[in-house]
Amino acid sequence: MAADSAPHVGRRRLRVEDPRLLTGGGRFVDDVELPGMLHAAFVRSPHPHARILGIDTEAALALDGVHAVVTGADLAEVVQPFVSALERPEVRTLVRDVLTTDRVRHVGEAVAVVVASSRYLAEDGCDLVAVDWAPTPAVADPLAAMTPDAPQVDPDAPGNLVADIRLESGDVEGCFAGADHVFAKRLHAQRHWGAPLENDGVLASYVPATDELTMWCTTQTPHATQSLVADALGMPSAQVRVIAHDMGGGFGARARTSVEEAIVPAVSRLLGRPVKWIADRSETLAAGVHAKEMVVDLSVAVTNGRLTAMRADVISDAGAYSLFPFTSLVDAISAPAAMPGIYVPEALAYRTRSVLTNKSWSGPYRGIGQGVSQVVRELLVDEVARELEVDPIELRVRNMATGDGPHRTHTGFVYDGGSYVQALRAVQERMDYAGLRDEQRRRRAAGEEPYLGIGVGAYVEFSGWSGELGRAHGYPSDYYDSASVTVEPDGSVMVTTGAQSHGQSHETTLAQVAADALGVAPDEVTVREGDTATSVWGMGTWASRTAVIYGGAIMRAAGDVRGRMALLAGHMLECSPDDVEMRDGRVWVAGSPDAAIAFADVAGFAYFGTAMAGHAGTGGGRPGELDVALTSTRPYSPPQVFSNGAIGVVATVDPGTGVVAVERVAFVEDCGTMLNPMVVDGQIAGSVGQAIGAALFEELSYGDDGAFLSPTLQDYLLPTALDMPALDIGHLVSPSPVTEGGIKGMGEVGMVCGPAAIACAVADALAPLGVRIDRMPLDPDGVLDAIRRARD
């Protein structure tokens, strides 16, 4: 096969965004400059709870320079609170001020915007706010905030609950009653955050001739941002335009809307000119989504080796505020719905609680939910299998389900099939498992430090967040995304989708998924998104979505296309449209490939009438009946899916430093029709080195009383290239039976399996010590401290 020849989904083909990016040539939101522009810069509440008994201005107004001070009472009546609510009865809606007017509930939260001609005479100026506190107690522990006495975050959820969701499904009483053993743990999943490297940003212009405002931002839902900001503000959406060309990271963080969204336009309509805003580090940490702070409580039923039944027990800390629009459940609803994970037990029950506290909210970040089930549930498998003395792998390959086929889960989910067990088989021989336990006798029965540890997990993953996914999640909501193909006079094609590319490479891979629809080469193709006036509806890019859903819609509007294309050269080439073929560019009747036309004079013809090449059978013009538009626009909403695979992990702990070193990471993933695996592998390298950070260094700490103790890099510990161990990825590929081109999506893998695979290896490492893992990070304290306490 040639090298530019189709197929070209599967190949390996470099990304186009590269040069642009590699070169500087990206064009992010501090990167607009606007004549005119102003900076903004926040105050922000260095209290976890206070009530705001004055904010006196004076002084900053004088400073030269100062243009505005921007308070919650002068918002008041120009932009619309935030309301997060969920149309379930277990769910409270809550009510958010876009900048409070009467107290604060968090470290960081903004009180006062200052304008003016510059970012460090707006920082002055924020120092010359005086704001009169009154502080109040406050609870920064979820359980804690449960008390009858706990000091109350919001009125409006009496024991600080947001929700309070249960299920139950089988006899689950029953197979705890009957159980040969029943094992049971409980794990607190610390705070953290996906940490983009470019922080949050908003640059907003409002014309006041033209009643229009045009706003940049790091937003990873350009549609959605657009449509919940104008709403906010009382304007059209069409008066509205929200653009997110390239952005550095997201990682579900910014599948939100943020309080500044809504501020900065605000701010720039109050004044009619361009105000910018660009968060710096520290209060991107404070301020920011967070994520992931749960404290699980699970217990297994098992009776003949056999997992019978789960009951787990959430309390997940949703922070300050129900995060805008998708409220606290995003890691709270997640997490259960998760926690049979690749098992079948008989039977599930699980209760589920949003909780407030005094720090900033909560809300997706990488693999929701699932990650912290998958650490809790598998920490407690291998606890199992340690008593039972049975192999893990084959603990786990008893109880799993086997992929053959559709698998209905306790929690409301339809698996459509995969590779379970020939994924984590495949992890077990890419490992060398079997030579890994004897190398790790060996060392014990010499006494050699460090220890060595082996973790191992396989897991699906939820893909293509559709509203039937959502739905089954308990979102009674639904999406619409949409992609428009269009083919251009000169038979180039233009691709426009509701999507947001932020590292996901869709200027390659979806030129791949249109090229081959159409038989075009990808360089042929140009995809536009990220900025709402010129680019088709959509959710964004979030939740393993876009090759899915995108890719789908792509594949359905290509086909109207190319349809009218055959129809076009049928009529030019003298056949049945169903005779007519396209590949490289090339259409021909069926048979007779070297007698092709080009694909351009097809389109040509559609556009003028005559093929621009001149071909014979033009000289007529176009008939009526081949007045087609060369252009489609369709949603794609999919079925349930869902990508699975396995891991491997090699691990050593010095139990008298307590640090953890992930010597080698083997992987299998089935995503099943894999637009480029180059990419594919991307993915798998960086989620893995974010669940290294999960597992190891990241966690966003707050004292009890709410003061905020990780306000810096320099606190908050991020992995670096010195901490990536040796990667052995490897593919398999189970089309997915129900969505377009069997498309399976995978972008959040890592941080799925990864935390769990390596808190495994480290319990194996120190299980001759007696260590139970029931905290994360891993970091060398909380090792030392589960070794302490085992002894102890």
Given for the second form:
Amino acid sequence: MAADSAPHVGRRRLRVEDPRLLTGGGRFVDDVELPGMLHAAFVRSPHPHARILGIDTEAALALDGVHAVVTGADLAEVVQPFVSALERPEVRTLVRDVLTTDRVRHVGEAVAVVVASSRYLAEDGCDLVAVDWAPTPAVADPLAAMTPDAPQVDPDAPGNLVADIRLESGDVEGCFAGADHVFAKRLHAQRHWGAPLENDGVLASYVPATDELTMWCTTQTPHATQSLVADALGMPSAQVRVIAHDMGGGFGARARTSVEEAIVPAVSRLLGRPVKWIADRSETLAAGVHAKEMVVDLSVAVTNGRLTAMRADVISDAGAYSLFPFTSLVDAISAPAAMPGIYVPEALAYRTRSVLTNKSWSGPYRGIGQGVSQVVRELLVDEVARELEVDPIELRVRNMATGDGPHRTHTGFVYDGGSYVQALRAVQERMDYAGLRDEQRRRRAAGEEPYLGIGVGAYVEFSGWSGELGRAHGYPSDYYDSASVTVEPDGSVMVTTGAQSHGQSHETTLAQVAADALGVAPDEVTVREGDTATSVWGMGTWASRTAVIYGGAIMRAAGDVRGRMALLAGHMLECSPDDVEMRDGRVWVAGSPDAAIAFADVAGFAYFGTAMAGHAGTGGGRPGELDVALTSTRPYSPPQVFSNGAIGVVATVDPGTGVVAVERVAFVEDCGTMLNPMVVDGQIAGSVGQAIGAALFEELSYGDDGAFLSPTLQDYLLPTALDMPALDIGHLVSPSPVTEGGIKGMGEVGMVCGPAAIACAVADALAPLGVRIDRMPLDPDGVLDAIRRARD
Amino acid sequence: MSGEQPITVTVNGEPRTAPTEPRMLLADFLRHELGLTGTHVGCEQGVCGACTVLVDGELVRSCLLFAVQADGAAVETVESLGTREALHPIQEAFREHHALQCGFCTPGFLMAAKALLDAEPDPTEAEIRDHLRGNICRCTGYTGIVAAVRAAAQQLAQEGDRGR
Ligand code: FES
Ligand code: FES
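Would you generate the structure of this protein in the form predicted together with its partner chain, following the form predicted alone above?
After this comes the whole thing, all chains and molecules, with the earlier chain placed first.
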């Protein structure tokens, strides 16, 4: 098959994005400059909890070059507060002023904006703003926040409780009462986050003469942000344009609308001039969207080697505010929902609570809920295996869903099937599991250090987050996601979607989808996203939804356009439209490929009744009934869809220093129809890299008094090239029976199963010492502490 | 602005003069005074390496250097490598090995890789990882980056052989 011949889906296609990004031609927020642009910097709280008695802006305003100092009082009239709500009785609706007027609730919360002719002067101005603080007691620990005398973070959330949700399905009591064994553990998962490499930024330009607002910002949800910001500012959405061209990562941390995305446009509107704000790293760390801090208690009932029931209690640390618009329940709802994972207990119960503390707000980070659930569950499954003296892989296989058909979980998910057992067996083989166990026995017998540990796990990843999947979680709403496909007069193809690509290669992979659906080469297809003025509406890119949802929407829209192209071609070729074939940019009557005409000629005929210059045409005369638009916009909202796979980790642990090294990772994934295997492998490698940070060192630390202890990248450690092990990737392909094209999403894989498998490997290495892992991350202090506790 | 003085820096082979405050960082000077926005700023804390450029052939973090310190020096940025039509072999290798996703870290990695290969045309994988440990990539897990630098070394060696 020629390299440029269909099908293009499934091929390793080099990225369309790369030439500009490799030559310094990316268009990130801070790369945009506008005439008359001013620069903003924020005055932020050094206190975790304090009342604001007064803000003296005089000295700052007196500084040459400072144009304005804007406080919460100035914005109260012009920006509506953010309301974070979920239509469920168990969830409290919380309201946040975008810029506080009376009180700060965490270190790094903004209290004023200084606008100046340069960023340097804006920061000078911040130093001159004098805030009269009255610090009040703060609470940083979610368990402490639930005690009766704890400081109250929000008057609308008595007891610091945002939500308290329970679910019970099956005979949980009976299973536990009749169990051969009951195993239980509590895990503290640390606060960490997506940490995109590009800091947050907003450039807003309000033009008084036209009453239009254009903003460039770091967002994974341009259209949702357009709607929400327009609403907050009291403007029609259609007068607001949000642009997020290139963006230096998101990983969920930008699937939200930030307060700065409302403040900076409001300030631009007050001043009638463009205003740019680019966060520095400290404010991004202190006021970004944190994630995954949870205390999870899990018990399992085991009878005849089978996990018959699970009971989970999740306490999720919301931080000081409920995230806008998804609320603080992102992890709190997903973690218990994902608790069964790949297993099929007869019964399950959970309680989950979202608790306010004096820390930055929390929300999505790759592998929401699933990743932490997997850590506690897989550690516990290994403890069961150890106690029952069963091999951990065999115990898993015995208790797993097979993937042969659909499976409904007690928590409301419907898995669409896949290669659940095969994937784990494939990992077992790829990593030479038996050989590794032999080596481990040999080293243990010889007393060799560092210790060798093996961690394995199988997973399902929920993907294609649509209304149906959201509702299965307990998010009672629908979403609208669409794509448009247009054949231009020259036969080239324009695709727009409501997604936003920040590393996921949409310009490359979605072009492959459109190319196959229309019968043209991918190079003929341009994909435009990340600009609400040029792209059709959608909820954006998060939760592994783009390939499934927008890929499906493109197939549907392209199907419409292809049908119209067939009508036109049927007229040109004097045949029935049903007999028209299209591939590789050529169009012919079935059976006569030699008499093909060019796809471009059909396009030209549609627009001008004749092909464009230089092509053989029909000389005009397009009949009236063929006056069709070669464009279509289609929504797509898929059923629940889950990819699956398995991971094996080989790690060493030095019991003297507590240092863990991940030596090797074997990965087998199954995302159904792969759009582009190179991109799939890239998502695996990237998410495994993040899993190493999540398991071994990333932590946003706070003191008990709420002091923020991770203001730089020297405190918040990210993995480097030295931390990344050799990675061996295999693929299985079980197309989804329920989605367009059989596509399943897989953008979070490594963060779904990786931290768990690494933790299991560490626990395995230290098992002879009687060590149990109940705290993350497993940094040297954490490992040494676990060893010490086992000895005591 | 008070205290501004003109400095002259040879950037990518071209002498550029601009009035500069003593406290202006080299990264800001390149990006905002000269409009060379390929050099990125990820931390201003000297940790992430996104702002990496070459000054008189030495790898530096342009967020840790004042522009005035580069007065009279020769600075090379990502814009000195290839063009869209004719990528530099290191850029080509990055594309071939999917060594970038969001692309924000990429200019820093390209300059760091160039400095490595200028000094050590045939680095081992361990040397590559060690050399790149000062650059953070949040997207790729480094797998593609390390593969790309190895491939670029081979490609450059071949081109060198042909040139000889
Ligand atoms: S911006 Fe210079 S090292 Fe991060
Ligand atoms: S490609 Fe995104 S940080 Fe490296």
